[in-house]
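A single chain comes next, written as C-alpha cells; it is the form predicted alone.
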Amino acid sequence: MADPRFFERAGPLTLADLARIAEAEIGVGGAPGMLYRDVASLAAAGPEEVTFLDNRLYAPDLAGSRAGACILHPDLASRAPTGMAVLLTATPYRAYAAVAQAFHPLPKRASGIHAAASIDPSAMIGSGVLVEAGAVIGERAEIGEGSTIHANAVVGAGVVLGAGCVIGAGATLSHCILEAQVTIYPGARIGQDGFGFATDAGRHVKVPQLGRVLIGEGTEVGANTCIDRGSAGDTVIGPGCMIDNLVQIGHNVRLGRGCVIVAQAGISGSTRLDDYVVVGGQVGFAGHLHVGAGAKIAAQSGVHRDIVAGQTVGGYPAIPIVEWRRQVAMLKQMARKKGG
C-alpha cells in the first residue's frame, strides 16, 4: 500500500469499477461488488488490494500472492489461486495503469503566487498559475493558464510555456519554448548553450549559440537531463516524447513525437529521430545521424552509422540485433574453446 504521507488514496472501488477503468473483462468468478482499496505489487498485495502481472517471468510468483484482484492476460488467467479475482486485458501494463491512476489521482492543485516568488513586471502569467517560494520568471517570460512553477525553479527571459505545464524544483529554463501539459521534473537544465566551438592552432574559439529549445505537446522531460538550444536552427522535441533522468540531448537534436529516452543516453548534435524511436539506457549516437521511424536501440549501444526504420540495434557499434547476438554467441564459443 501505498504510503499515505506521501500519496492521496481514492476509492474503494469495486470490481466492476476497476474492470470499467481498465477496459478489461471480469473472469469466472469475479464478485463484481467487490471492495478493493489500493494497488500493490505481487509480492506484497493483500486482499483488499489489486496488482498485476505483466513480464511472464514473474509468472511463477502468481500462486503465492495475496492479492483480492490481478490484471493479466487471459492466457495467465488458469494460473491465479483459488480466490483470487481476475481482470483479463492483452495490455495488463496499460490497465494496472489506468488502475494505478484512479487510487492515486493527482492531487489538487493549488494556486497564486508565494511571497518569496520573483517575477519581473514584464512577464504574462495566465490564470490558475501556482508559483512557489524561490522561483524566477524572468522578464517577457509568458507562463500559460493553470500551469505550474515549483520552488527554486528559474524560468528565464523571453520563455514561453503553453497551458498545463509542470516546471519542477530547482529546474532551469531558457531559451525556450514549451507547448501544452509540458513536465520538466527537478534539476532539468533546458536552453543552455550547445557545445559548439572552432579549434584553430590549438585555440578553441566559441561559437555562439543563436537557436532555440522546442518542446512538444506532453512530453516529459527526466530529472537533471540536459538539453542544449540549437547553434543556428533549434532542438525539436516532437508532442508526447518521455525522456528519463540524466539524458543529454545536444544541439540541434530533432526528435519525433513519441520518442522514448532512456536515462544516461548521449545524443550528440544535429542527429535526427524519427517517430517512436526506442533508446535503451547509456546508449551513445555520434552526431549527424538519422535514425527511422520506429528503431530500437539495446542498452549501453554505440550508434556511429544511421538507422532505418524499424530496425533493432544493439552492440558497439551497434549492428543489427540478430547480427549482434550471433556474435557474442560465437564469442562465448570460443573462449570456452580456448579455456578448455
Contents of the next structure:
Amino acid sequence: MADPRFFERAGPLTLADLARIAEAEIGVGGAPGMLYRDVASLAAAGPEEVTFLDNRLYAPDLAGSRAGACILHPDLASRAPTGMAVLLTATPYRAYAAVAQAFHPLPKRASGIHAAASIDPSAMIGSGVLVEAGAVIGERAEIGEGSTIHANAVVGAGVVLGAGCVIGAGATLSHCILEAQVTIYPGARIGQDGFGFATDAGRHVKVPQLGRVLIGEGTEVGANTCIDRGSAGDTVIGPGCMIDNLVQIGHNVRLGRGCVIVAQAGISGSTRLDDYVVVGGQVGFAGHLHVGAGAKIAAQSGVHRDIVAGQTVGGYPAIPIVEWRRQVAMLKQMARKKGG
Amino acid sequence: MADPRFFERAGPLTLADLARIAEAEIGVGGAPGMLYRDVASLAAAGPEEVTFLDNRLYAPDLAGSRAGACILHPDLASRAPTGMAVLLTATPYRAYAAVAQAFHPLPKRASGIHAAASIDPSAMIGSGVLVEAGAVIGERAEIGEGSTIHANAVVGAGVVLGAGCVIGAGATLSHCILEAQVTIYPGARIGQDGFGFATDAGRHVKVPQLGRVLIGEGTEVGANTCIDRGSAGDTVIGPGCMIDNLVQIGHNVRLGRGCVIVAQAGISGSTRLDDYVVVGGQVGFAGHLHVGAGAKIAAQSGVHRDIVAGQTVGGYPAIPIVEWRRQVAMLKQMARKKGG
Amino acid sequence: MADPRFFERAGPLTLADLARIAEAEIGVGGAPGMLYRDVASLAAAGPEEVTFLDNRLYAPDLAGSRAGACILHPDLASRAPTGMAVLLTATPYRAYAAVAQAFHPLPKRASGIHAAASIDPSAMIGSGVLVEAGAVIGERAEIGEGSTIHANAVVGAGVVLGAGCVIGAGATLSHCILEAQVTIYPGARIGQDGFGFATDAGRHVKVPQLGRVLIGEGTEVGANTCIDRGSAGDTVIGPGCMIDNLVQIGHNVRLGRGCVIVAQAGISGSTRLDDYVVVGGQVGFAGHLHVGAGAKIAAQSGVHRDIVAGQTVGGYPAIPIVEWRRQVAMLKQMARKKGG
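I would like to compare: after the form predicted alone, may I see the structure of the form predicted together with a further copy of the same chain?
Full complex below, order starting with the chain above.
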C-alpha cells in the first residue's frame, strides 16, 4: 500500500470500476462488485489490492501472489491462482498505469507564490501557478498557467514555459523555451553554454553560444540531466520524449518525437535522432551523426557512425546487434578453447 | 599541513598518543614522547608530521620521504629511512583515518535555524538541528536530532531523517525515509519519480510511482547521485553503503549492507545487490538482475546476467574476470600477429 | 539570428570590419563596405548574415547556403557559391568566435547584492561583484572583484575566488581556491569529501579528507560536474582547462594546463594528467595513473595503465589506437566468416 505520508488515496473501487478504467475484461469467476483499496507489487499485494504482470520474467511468481486481482495478458490468465480475480488486456502495464492513477489522483495542487520566492517584477506569471520557497524567476520570464516551480529552482531571464510545466527542486533553466506539460526533474540543467571552443596557439578560446534549447510538449527531462543550448542554431528536443537521469545532451542536438534516452547516455554536439529512437543506458554518440527513426541502441554502446531507421545496434564501436552477439559468442568460444 | 582556512587542528600529539589512537605498535627506535603536529601525504610530510603507506605501489617513495613518522604494515618497516618513526599495524589506512580524525576533530557544530531558511510550520525539527540559509523543509517533514541541512538543500513534504543526518548543499529529497547518520552529498537527488512509462500507440504514458526510497543507517550518497523512488514497492539502500558521485540508481533497486558503488555506475530498475557487493566506476547493470553477496564488478563492465555470490566479473558483457582477461590477451596477440 | 529574448546584438558590421576582427583576408569579389547584421549557422544564415565552415564534413552544404559571407579555409574558397563573400583564414572556428563575440558583446553586467542573497558578515566581497537572489556566501569567503554568483549558488566557508569568476546557478563550492576568470557551470559540485574510507571488519570507516581543490586561471568546469577535494594533499586543476558536463574528478587528481575533458568522463583518485591531455566522453581512468602531456584518449576508453606523452589510445582496456582499430577490424572479419 502506498505510504500515506507521501501519497493520497481514493477508492475503494469495484472490479467493474477497475475493468472500465483499465479498458480490460473481467476474467472467468471475477465478481464485478468486489471492492479493492489500492495497487501493489506482485510480491506485496494482499487480498484487497490489485497488481499487474507485464514482464513475463515474473510469471512464475503469480502462483504465490496473495493479490486480490491482477491485470495481465489473456495468455497468462490460466496461471493465476484460485481466488485471484483477473483483468485481461493486451497492454497490462498501460492498464495498470490507469488503475494506479485512479487510486492515487494527483493531490489538488495549491497555487500561489511563496513569500520566500524571488520573482523579477518584469516576469509574467500565468494563473494558477505555484512557486515554492527559494525559487528564483528572472527578468521577462514567462510562466504558463498552472505550472509549478518547485523549491530552489531557477528560471533564468527570458525563459518561456508553456501551460502545466513542472520544474523540479533545484533545477536551473536559461536560454530555453518549453512547450506545455514539460516536466523537468530536480537538478536538471537546461540552456547553459555548450562545450564549444577554438584552440589557438595552445589556448582554448570560448565560442559564443548563441542558440537556445527548445523542448516539445509533454517531454520529461530526468534528474541532474544536462541539455546545452545551441551554438548558432538551437538544441531541439521533440514532443513526448522520455529522458532519464544524468543524461548529457550537447549543443545543436536534435531529437524527434517520442525518443527514449536511458540514464547516463551522452549525445555529442549536432547529432540528430529521428522519431522514436530508443537509446540504452550509458550509450555514447560521437558528434554530427544521424540516427534514423525507430532505431534502437543497446546499453553502453559507442556509436561512431550513422544508423539507418529501424536498425538495432550494440557494441563498442556499435554494429548491428546480431553481428555484435556473434562476435561476443565467438570470442568466448575461442578463449575457452585456448584456455583449455 | 591542512589549510587552517578550512580545517581546525588539535594537538600536538606524542608518538605514544598516536600509537594508542592508531591501535599500532611503535617500531624499533621510535621515541614515545616525540611530538607531532599534523598528518600529511607521503610526499608532502615534514619532520613534525605523520604520514601513512597503504598502497604498496608507493613503497619506493618511502626512502625519500621527510615525514617524522609513518603508519605502515610491519612487512615494510625495514624500508623506512633512518630517523623516521614507524607505527606498525596490519590496517594502516584504517589507523591513519583515526589519527587524522584526532588531529582534526569535527568542529563544534553550531545549531539553529538560519533566518533565510524556509521551514513549513508543520515540520518537526529535532533538538540541536542546524538549518543553513536557503534550505527549504516541507510539510510534515521530520528532521532527527543533531542533523544538518546545508544551504539551499530541499527536504520535501513528509520526508523523515533520523538522528545525525547531513544533507549537503543543494541536495533535494522527496518521498524518502533516512535512518540515523546518513550523509547525502551536495546535489544528490533522492526520491523523484522513476523512469516508468507504458507506451501505447506511440505515446509514452507515465506510470504513477507510488513507492519510497529507504536508506539505512550510516550510508553515504555521493554528489549529484540520483536514487529514484520505487514504483509500487520501495527502493531500498542498506546500512553502511558507500555510494560515490554521479551514480544512477533506478526504481525498486535493492542494495544490501555495506555495498560500495564507485562513481558514474548505473543500476537499472529492480536489480538487487546483496551485502558487500563492490561495483566499479561506470559499470552498467540491466534491470531485474540479482547479484550475490560479496561479488565484485570491474570498472566499466556491462552486467546483463545474474552474478553469484563472491564472483568477480569484468567486460562488456561481463564474464568471470579470468575469462575476460584471457580474451583481452588473446585478442592482443592475434591482432599483433595479423598486423605483423 | 540570435533570439533577442536572450542575446543582445551590436552591429551592423562591414565586411572590412569583419576581416579585421577575424584576422582574415577578404576573398576575390568581396565588397569591403557590405553590411552584415549577425552570425548564423551554415544552414540558417541569410544574405545579411555571416557563417563559417570549419568541419569539412559540411563542405558539401556550402553550395546551398544563402549566407551573405562565410569564414573558411582558403582551400575551400572555390566551393563558395556566387555572391557569397568569403573571409579566408587557416583557423575559421577561432575567427568565427571573434566575429560572433563582436556581434554579441557580453551585456553590460549589473553589480550589487540581491536582497534575497545571504552573505555572512565576515565574507569579503570585491568591488563590482554581482550576487543574485538565493545565493549563499559563507563565513570568511572571499569573492574577487567583478565576479558573479548566480542564483541559488553556494560559496562555502573560507572559499576564495579570484577576479572575474562566474559561479553558475545552483552550483556549490567548499574547501576550494579559484584563480581569476574561472567559470563554474550550473550545478557543479566542487570541494566535497572524496570517496575515501578504510574497511575494517565489514565496516567502512570514513577517512578525513583534509585537502582542498585548487583551480587555475581561466578554467571552465561544466554543469553538474563533480570535483572532490584532496585527501591529504590537494586536487589540482591547471589553468586554461575545459571540463565538460557530468565529469567526475576524484580526490588528489592533478590536471596540467589546457586539458580537455569531455562529458561524463571519470578520473579516479590520484591520477595525474600532464598539460594538454584530451580525454573523450565517458572515458574512465583507474586511480594512481600518470598520463603524459598531449596524450589523447578516445571516447569510452578504459584506461588501466600509464600513457606516455603524445600517445593516442582507445579501447577497453585502452591500447594504442592503431592496435585497437586493428582488433576491431579483425573481429568483424572473423565473425562474418564464421557467421557466413
